[in-house]
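This document opens with one chain alone, in structure tokens, the form predicted on its own.
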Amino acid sequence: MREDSFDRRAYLRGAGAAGLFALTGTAGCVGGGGGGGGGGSDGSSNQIVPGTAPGFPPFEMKEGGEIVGFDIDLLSAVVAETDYQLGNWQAFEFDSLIPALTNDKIDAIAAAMTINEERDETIDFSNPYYNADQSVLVRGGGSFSPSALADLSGHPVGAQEGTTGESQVKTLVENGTLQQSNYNSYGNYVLAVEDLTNGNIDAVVLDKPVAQTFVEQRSVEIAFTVETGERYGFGMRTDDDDLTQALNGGLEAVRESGRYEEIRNEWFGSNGG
């Protein structure tokens, strides 16, 4: 499907419909200082300052003091297809990204951010660039083997603040499946998984591709996955239509050139995560 034929608000009204947006083999959701946004820290009108929230591998993380990941490489490739230039990356806690954007500290968010109605009231999104589902991580070889969200009842559960994983857990609290005292909130998923492997919690609810990365690195395993039908998008200010259109065009060009697939394979393997 051509990117410029996609109606973002129509997507928001019908998110989750099968076959709504075909991404090139991806499968897998989420749902943050300061830069010098609003045209770039050097005052140039075509430079954009990107913001992200490290601690969400393989989408964004710090290695040797450098911010790296799928989102980092993808936005860089997308911007290279436009008349804009990419400034220095700025790191925030995830919950602080939208305030940083609306307060002109950054110009674009690339942080595995799920497109949803609530966020769309405050910011604009690019066309989706990644499918996202939720997985439940447990300790590898442990005795706890849940097969549904209801099985988390009576167990301490963790998620990252401001993510879809947290909303899934909060729904369990609201409907009485999980006690509030059993929910543990974290600034990033690295801390949550550390608590899981240390036995302080029994499960973590998080995005599928991120869960798969932790499985490769830690003694954890995916107990089950919840299909959410959600999508990630880049975030921009609502009055920055030129940038939104440019990034949509750049995303289309990256897909058509095969560069998207190359970046995806680098971070998720040939199976696309």
The other form holds:
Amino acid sequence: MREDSFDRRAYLRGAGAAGLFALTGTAGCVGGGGGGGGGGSDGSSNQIVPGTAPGFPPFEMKEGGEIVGFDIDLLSAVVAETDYQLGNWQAFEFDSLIPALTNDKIDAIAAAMTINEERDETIDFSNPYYNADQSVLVRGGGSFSPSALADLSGHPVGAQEGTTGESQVKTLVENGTLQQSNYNSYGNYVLAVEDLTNGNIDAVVLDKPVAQTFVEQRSVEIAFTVETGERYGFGMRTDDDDLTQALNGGLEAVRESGRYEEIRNEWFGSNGG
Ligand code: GLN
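Next up, the form predicted in complex with glutamine (GLN) in place of the form predicted on its own?
Full complex below, order starting with the chain above.
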């Protein structure tokens, strides 16, 4: 299939012009796997407002004031296969994304969010689009090289609030391996990794693909990885079935067209998984 002159950034800017008229839940039928091929020309009636939490490279981060990343490109490509239009990206701390969704501030979450039972009680997830485990990041070439979670005992450890990485650390606190005072929580992982390289904490627990990105950019290394078998999904309100179905159809379409692989290669190179 030929890639035409579709420019995703120009598309986002264009779609943003209709941002004030975010009507949802009025989607027409979207063909199963094939998708609707870009949808209506009138622009505003099926617009959805996407939300994310920058500071989680390469899934979402700010570059020169603009939010970019794998999730941004993937959701844009997926929505382009439906009859919906994508509005302006809204940025929140990760912990605030689900409340923003349920309070109608946004219509879809694209934030490397792990599908789990607790979240599934409040929101609906799309089919999974990426896999991840939890890695433990330490300073590069340092003397602290833990090989299991129990080795974190007695060391200050960081994670981002409301994440599955934080759940790993909280479990250590609950089972007495780690003192509560040794758990440092952050609004985003960029701040946690800064505290690690500054020597304020000794380890950060976070999703492996993001840990690998920090390894490429900073003086940090992965000490070990816990195989949690997490899978990311887009998050939607539970009453937005039409949207959830449409995004699942769009996901299938971008996989079949090879677009998914292109976007993955663009942001992960050969590390993609
Ligand atoms: N995948 C992890 C979670 O869902 C982290 C997501 C994130 O920090 N953006 O909790």
